[in-house]
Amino acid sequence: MTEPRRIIIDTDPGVDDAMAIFYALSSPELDVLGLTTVFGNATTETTTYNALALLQLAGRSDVPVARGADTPLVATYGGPVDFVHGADGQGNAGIPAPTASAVAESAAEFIVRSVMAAPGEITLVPVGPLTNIALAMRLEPKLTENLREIVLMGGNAFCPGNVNPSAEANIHNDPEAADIVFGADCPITMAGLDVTHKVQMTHADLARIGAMSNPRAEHLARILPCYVDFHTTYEGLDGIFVHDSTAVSYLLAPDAFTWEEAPIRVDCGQSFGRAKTIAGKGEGDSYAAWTPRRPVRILTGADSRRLVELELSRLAE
């Protein structure tokens, strides 16, 4: 039997983060070594509380949580997105208070210690702003050469953003950190809007979660209505886009995806293009800013029905 893939999920829970965390914990192919928390969908205080509470609800309080950055590297945090995830980050549905606490290490310290103790074995799965990963890279310059891979949810290379026409939300929260991370010396897979807008759960799919009888699914059934309302109001969608869980799906079923490969730079300017993830394709002086970087695997297509069925089957267990 193949050993489970060892991962650290960097997260800002978040309704879709909760789905991704439960999905990963329910997948025997994955060994979740820890959750590291960051601002984004809510403040870091709230996302850390939620991470601890979600693990407790899943019966996995053995998984450590390390609290991460409260603010971006350079800019000012724009604040929680209550209209998407609720004021509590959990669809305004509440969650039982955790009895465990975060570890003493910061997220960056936890990442560095874990990775350097197991060279080539650990995959980072960031599904929020990339601040903690950039801080870890600064803390240990050899970090990324000791990673197995980074599989991240964020960015939009070939499609419009979801914060504005240029930018995707996770990258928009800290473009400077994202540009550092996309320069990492390790394989990177980007599950951004190019693919997540093609993976959708319908109202019928979500009703199946509501019919499941386990604490994880019951919590999702309570928090999803807020997220569904956002997608109905702002996207006119029958259901939801599957954002964060798509990064987990790639770890489980990479053959369900198509992709292109190109190095990525992030626009860190102060104009309308800020936070756009720009794929560099070509040669010569015009591409000098991209050519030192390793190509990123940019997911562009997926077998949506296969991935939705896979996630639903795991959430039901």
The other form holds:
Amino acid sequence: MTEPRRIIIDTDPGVDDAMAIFYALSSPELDVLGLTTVFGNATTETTTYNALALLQLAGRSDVPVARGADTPLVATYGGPVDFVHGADGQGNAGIPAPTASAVAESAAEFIVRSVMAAPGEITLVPVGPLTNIALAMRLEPKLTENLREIVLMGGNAFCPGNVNPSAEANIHNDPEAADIVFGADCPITMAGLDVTHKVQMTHADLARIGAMSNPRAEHLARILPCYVDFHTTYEGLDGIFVHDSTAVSYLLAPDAFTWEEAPIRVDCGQSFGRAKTIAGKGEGDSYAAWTPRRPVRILTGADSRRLVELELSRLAE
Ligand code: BDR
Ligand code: CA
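Switch from the form predicted alone to the form predicted together with beta-D-ribofuranose (BDR) and give that structure.
Following is the full complex, with the preceding chain placed first.
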């Protein structure tokens, strides 16, 4: 087997973040070097607690957690989305308190030190607001040229948002940071709503998680009902969209996806379009804001059944 791919997951756990973290930890193709935390689904205090607690539950307290930003770069944090992820970010189900603590470094410092020590080797997997990644890029201007890739969950290039018709939640939480990150000169793959709304777990799939007997799956079975209720009530779905785990799936099975490539700008205005990720592939004056940017791989389609089966098989281990 080839060497496992080295990744850092930047996350705001979050029910689907917990799924993605467990999925990555149970995948031998991936080496999770650390979790960096950010506000979003809950405060950074809570997401850091959850990151530590999830690792403990998985028996992986050896994986360091670096606490990140409490607020967006410019805007004001809108607060936890307890109607999606529960007031505790873990479906109001509780999780045993972690005994480990976050490392002394900030998330941005951890990312910079890790990447610069292994040039060209590390992939960032942000599945929350992009604040920490933008801060790391500011801290070390050579960061991007030393990254292998960024594979992120966020945005909506060709479909409506999930916060409002324009915006997806992670980008909506910090559009200014997102615009910095999409301007980075490194390979970027965007697993946004264009693809994550096409990757769905049904109630029958979720029941299979409920029947698994390992501490990770048992925790997911406790926290998922809150997330499922949100999807039933607000999305009219018989199951859930698979958001954060789709970024992990891309790392494991890129051939299960289709995509388009185009540079992305993020609307950082203060009106209805704020936080929309706008793809702009073309030439001439009309595209002047996009042309200097490297094309982003925008995932647009996936073999949902194959990816769900892959994730379920890993969660069962
Ligand atoms: C994204 O927003 C959060 O609620 C989820 O964890 C996911 O990262 C989906 O829009
Ligand atoms: Ca998330």
